[in-house]
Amino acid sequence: MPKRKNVYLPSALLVALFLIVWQALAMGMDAAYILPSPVQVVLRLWALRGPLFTAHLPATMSVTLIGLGFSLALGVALALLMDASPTAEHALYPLIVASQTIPTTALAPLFVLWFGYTIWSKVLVTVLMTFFPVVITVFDGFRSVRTDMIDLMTTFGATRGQIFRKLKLPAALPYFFSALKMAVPLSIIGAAIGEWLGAQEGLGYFSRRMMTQLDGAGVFAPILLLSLVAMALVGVVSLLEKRAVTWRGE
């Protein structure tokens, strides 16, 4: 147990150093509307806990979870298709990479124009930002299986379905969880960007509203909340990974 606690000590020290530097810069600048101190942000978060936790956080999490679900389904489906067919791989891979070269901030206003201030305009932004790491990482997981292992199973009479279930799926599972840990923060960022550019509720919308009021601590408070939620969700994914990928330590 002591060794396990020491693992998090460097991270805790680095966070403490960052907060000290931030506090010192904020006190030296003395302009809370530009750079509020960490203490001011925490106090503002507590003061705004009512609307943030009851209205805006649920709205952002709805967009995040729906977008993440679509991204996982789309990413895994495309990875399966590219793994099953080299033709599909050659046709889809360049398009998937090209989809990430389009600035999200350029498409988000179009999504708002097409779907209005509904949840689907934000969901599309989230999907656009998150499906790429899922499809690429899971596809790499399928391709990580050694060819000689596939040949060995084929020699013993294994079907393609058996090779997939017994060999490729276990090999890709750690990659899937790695992709999920990347996709969770990106989905939250995507939801916040969509809300920032066009929404009537959500943490991104709330942060933008606070900016128009020159409330620096109010701008940072939703951002802090988003960061805490993202870290909590990544922690949950890590726990699920330890339960599902029991052989990684071996």
The other form holds:
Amino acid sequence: MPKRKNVYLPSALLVALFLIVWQALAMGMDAAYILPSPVQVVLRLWALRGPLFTAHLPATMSVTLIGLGFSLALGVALALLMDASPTAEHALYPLIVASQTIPTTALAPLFVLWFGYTIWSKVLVTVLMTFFPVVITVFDGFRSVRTDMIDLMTTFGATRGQIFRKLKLPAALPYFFSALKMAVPLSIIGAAIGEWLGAQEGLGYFSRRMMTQLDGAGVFAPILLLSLVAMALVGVVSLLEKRAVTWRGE
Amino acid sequence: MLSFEDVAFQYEGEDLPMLDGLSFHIERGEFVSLIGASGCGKSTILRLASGLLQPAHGAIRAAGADIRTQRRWCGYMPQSDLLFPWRTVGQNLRLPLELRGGLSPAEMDARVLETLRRVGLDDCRDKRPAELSGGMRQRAAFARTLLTGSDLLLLDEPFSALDFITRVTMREWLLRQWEQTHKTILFITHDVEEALFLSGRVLVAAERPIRALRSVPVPLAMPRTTEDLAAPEVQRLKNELIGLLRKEG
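Same protein, different form: I have the form predicted on its own, so give me the form predicted together with the partner chain.
Then the entire complex follows, led off by the chain already shown.
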């Protein structure tokens, strides 16, 4: 499909330009501990592939996936509760919004005190960063249902459960995928930050350790890896979305 | 088939009631149109008849029994087709059957196909609503209304969003459907010509609050064609009805 390629050509050119400028700047400065060049970062990633892929990537991914799972469960559960009961909505919605004013990164050291260097301090950081867009977006999805469609189903004699299953759930599905696309990168960032602030393994921890060794390319290598993984996961979610939501924009 | 007995209704926060002591009756098998200027309470009457609103006073009966004691006494068709975009046309038609329960998937599919054939959409079963034209979507919505299995159909300006030519085609089509299915239809419209063409009797809502509906018989035999509307007595009636509605506005 040549047409499709043309669509992404400008962004590809922009990325290429950015990398060339970065490379030139880094070569000009010639101080890899401050600004490593893209080539150095890729080479370092290759050199460190052993520990990165066998130990640190799996550690970060398990925090990410567990955190994402909890965030989705918590977010969807809260959205369901607020949709089912206006009282719950009035009680919870302001609190959920207020929870986002808490500087999670500042609290993370506290979580290490509570949970030690276990996986759970990192999972908590991940969940606190990720559940918010899930609950807000999925709740918006339930609320996006047209009242005249609910009326129509009521005249057909539908029960509340039937209205939920046959109308609200499918109507909220595109919103769920939007939430997922926001949640995946956020949970990876959350895991990395959690590891940065207190861990014994993981890409965030590894990046920080390279920092203390003034290894600029070593700081960037795990970050590059994280970005690539995040992009791949969002790509997978987009593919799933294309299969599940065939009616978006109608 | 449908009767309002001394029905009163007022929207919360409004000074005037919409309906006040309204009574009227529709016989089984009748095609009755209800006309009135927009905002006069036509749709309120339909929403009361479909049970979406509760009257403050009075009783509404369908097939002799109070609607509060019944479920699924009517097939309601709203202004917009409200086909679910995530369901195919066939699956949309299945919805009222699924909600009622008691039929196997094979039986439901058979009923859907039979109804699609009736409305001339049998080759659209697996299409998405978005692939259909406006007129076809209204036909699909009408087919879904038929599949409620109810003998009383309440149609709320179903053709008002269509272009003129499609509207003329659709009302001829609807009249044929009524002749074949022997349903009782209460049809709401603000289009006087549409009301005259379709119905045996026109009810006029010409006051606020509505205390009574003026019943005007249409002097045209069935079956009708669009050309019949040109008859002088129909034209006279049309002007008279338009005059009534304008006086109210």
